[in-house]
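First, one chain by itself in C-alpha cells, the form predicted on its own.
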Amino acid sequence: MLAPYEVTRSPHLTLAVRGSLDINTAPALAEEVDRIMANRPPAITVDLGALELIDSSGVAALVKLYKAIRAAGGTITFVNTRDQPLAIFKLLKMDRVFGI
C-alpha cells in the first residue's frame, strides 16, 4: 500500500496528500509530521489536489501539522483542496483556519 503522502524538499518543503486520509492511513501521516517537524522547516505547502477522501482522523493529522508548524513560528499553506475534503473542511470550519 502506498503511503498517503509524498514529501518533497526542493525548492521548498511540500507535503502532497493523496487517496484516502482516514483511520487506516492517518497514523502514517502523523508519524511523518513528527519527522518533518524535527527539522523545523520555516514553511510548508500542503497539496491536497490528489486527496479524495478524509475522515476525522485525517483532519486530526493535518491539524497536528498546522499546530506544530505554527508553534515553531513557521507558515503553512494548503493548496488544491477540492471535492469531499473541501466539504469536510467547510463543515468543520477548518477552511477558515487553514486559509482555504
The other form holds:
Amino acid sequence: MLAPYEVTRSPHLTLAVRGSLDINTAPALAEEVDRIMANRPPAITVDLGALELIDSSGVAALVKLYKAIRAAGGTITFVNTRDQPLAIFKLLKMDRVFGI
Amino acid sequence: MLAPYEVTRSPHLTLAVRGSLDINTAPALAEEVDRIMANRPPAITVDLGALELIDSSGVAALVKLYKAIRAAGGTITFVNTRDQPLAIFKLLKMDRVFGI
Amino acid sequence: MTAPIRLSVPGTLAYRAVAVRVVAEAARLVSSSKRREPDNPLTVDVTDPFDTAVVSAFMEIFNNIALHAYSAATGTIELAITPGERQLTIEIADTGAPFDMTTVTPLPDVTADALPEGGMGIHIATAMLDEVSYQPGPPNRWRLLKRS
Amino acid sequence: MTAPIRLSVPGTLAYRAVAVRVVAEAARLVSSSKRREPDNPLTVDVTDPFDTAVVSAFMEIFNNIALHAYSAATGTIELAITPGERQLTIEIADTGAPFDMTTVTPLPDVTADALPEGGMGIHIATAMLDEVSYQPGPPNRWRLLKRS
Ligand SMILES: Nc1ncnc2c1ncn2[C@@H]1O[C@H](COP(=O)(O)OP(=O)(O)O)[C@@H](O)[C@H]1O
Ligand SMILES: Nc1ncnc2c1ncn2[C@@H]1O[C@H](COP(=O)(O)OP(=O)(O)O)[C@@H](O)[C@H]1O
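Target state, the form predicted together with the partner chain; input state, the form predicted on its own:
Complete assembly follows, chain above in first position.
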C-alpha cells in the first residue's frame, strides 16, 4: 500500500496527502509531521489534490501541523482541496483559517 | 462514470479497456465492437493495461471481438494484460491464443 | 422499495473500510439513481454532495463505536441500509457501552487561534445529515437519515 | 476467530459491485494479514493471487445467482464471509430456483478455432478455489473455500 502522504523538499517543502486521511492513516502522518517539524521549516505547502476522504482524526492531524508550523513562526498553505475534504473543512469553518 | 473503454485511431487502431469488464459493462463494449467492425479494420490492438477486473461476460465480449476480426481477415494483438485479467486468461488457456 | 442492504462486521477499525465502502455504494444508489450506470467494483467515487455527506457522517459514527462503545469489550456492528427514492436510511446497532448523547458539547467557534483537535465527530455527523437519533441499549441503536 | 462478515443484498446486478467489494476486502484481510495496513475505503486493490482467485470465483457465482437463480422471482443474496488465519470461507444463500450442478458440462479444450463465449463461470469458480459446494434448496446454499 502507498503511504498516505509524500514529502518533497525541492523547490519548496511540500506535503502531498493522498487517498484517505482517517483514524487508520492519520497516525502515520502525525509521525511524519514530527520529522518535518524537527527542521523548523519556514514554510510548507500541503497539497490535498489527491486526498479523497478525510475524517475528524485526519482533520486533527492537519490542525496539529498547522499549529506546530505557526508556533515555530512558519507559514502553511493548503492547495488543491476538493470534494469530501473540502466539504468537511467548510462545515468546520476551517476553510477560511486554512485559506482554502 | 468513465466508459469502460476508449478507442483511438491514430497512429494505430487501439481499444483500451479499463476498470472492470463484467456483466454490467460488457454490453457497452459489445456495442463498441459492432461500431469498430463496421469499418472492417485490418488490425487492432487491445490494450488491457488499465483493466483491473474481468469476469466471464467480459471474456466473452473479447472473444467475440477476436472472432470478428479474424473472420474479417484482420489481426488482433493484446497488450499489457495484468493481474486478475491475466490470471483468468491463463486459467481459460486463452493466454496463448491471444498471444498474451 | 427493495430490501435493505444488511452488513454485520466485527466492531474494530480493521473493518472500517469495508463498512464505509458499503455505505458509499448505497449512497450512490440513491444519488445517482437518475444516471444509474454500472461501476467498477474496485473503486467508489465519493464526489457527489449527497454521497459526501453520508460517508462523512458514517465514518464518524463508525469510528466512535469502534473506539468508544467497544473500548472495553468488543462485539459486532450491524448495519441496515435502506436506499429509497429520495433518501437513504442507515440503522446501526452495537452491543458496546451506551453513552449519553446530551452530554456532547457543541463545537466552539473555530478561529485561527482556537482550532479543535477532537470532539468534531458528532458535530460532523449531525451537520451532514437530516436526522441523527441515538437510543442507548444494549443494543445501542443509531438511525441516520439523509434526504437527496 | 472473529465473527464473520455478513452481507445481505437484493439479488440483482445493481448490488453486484457492493458484494464484490466486501468479498475483495475480506480476501485482503486474509492475504495481507502479515502486512496488514490501513487502506483507502474508496479503492480495493485486487492484485494478490489469493484475492484474485477469491474475487474471480465470487463474481461468477454472484452473476449466476442474479441471472439464473433469480431469473423469474427475485429475492436476497445472503453472504457469511469468514476470514481465517490461512483461509477464507464464503457461504452464500439465495431463495431462487435451484439447479443441478452435475449437469454443468466441463469446458471443452480451448483453441484459436474453438473459443467459448459462455459456460465459463462454474469452471472459473471451481478452478480458482480449493472447495466449491452447492446444496439446492430453498434456500440454495453455496460454500466457497480458498486456502492461502
Ligand atoms: N458510539 C459511542 N459510544 C460511546 N461514547 C461515544 C460514542 N460516540 C461518541 N461518544 C462520546 O462522545 C464524545 C464526543 O464524540 P465526538 O464528537 O465524535 O468526538 P471525539 O470522538 O473526537 O471525542 C466522545 O469523546 C465519547 O466520549
Ligand atoms: N446459481 C445458479 N442457479 C441456477 N442455475 C445456475 C446457477 N449457476 C449456474 N447455473 C446454470 O449452469 C449453467 C452454467 O453456468 P456457467 O458455467 O456460469 O456459464 P453461463 O452462466 O455462462 O451459462 C448456466 O447456464 C445455468 O443454466
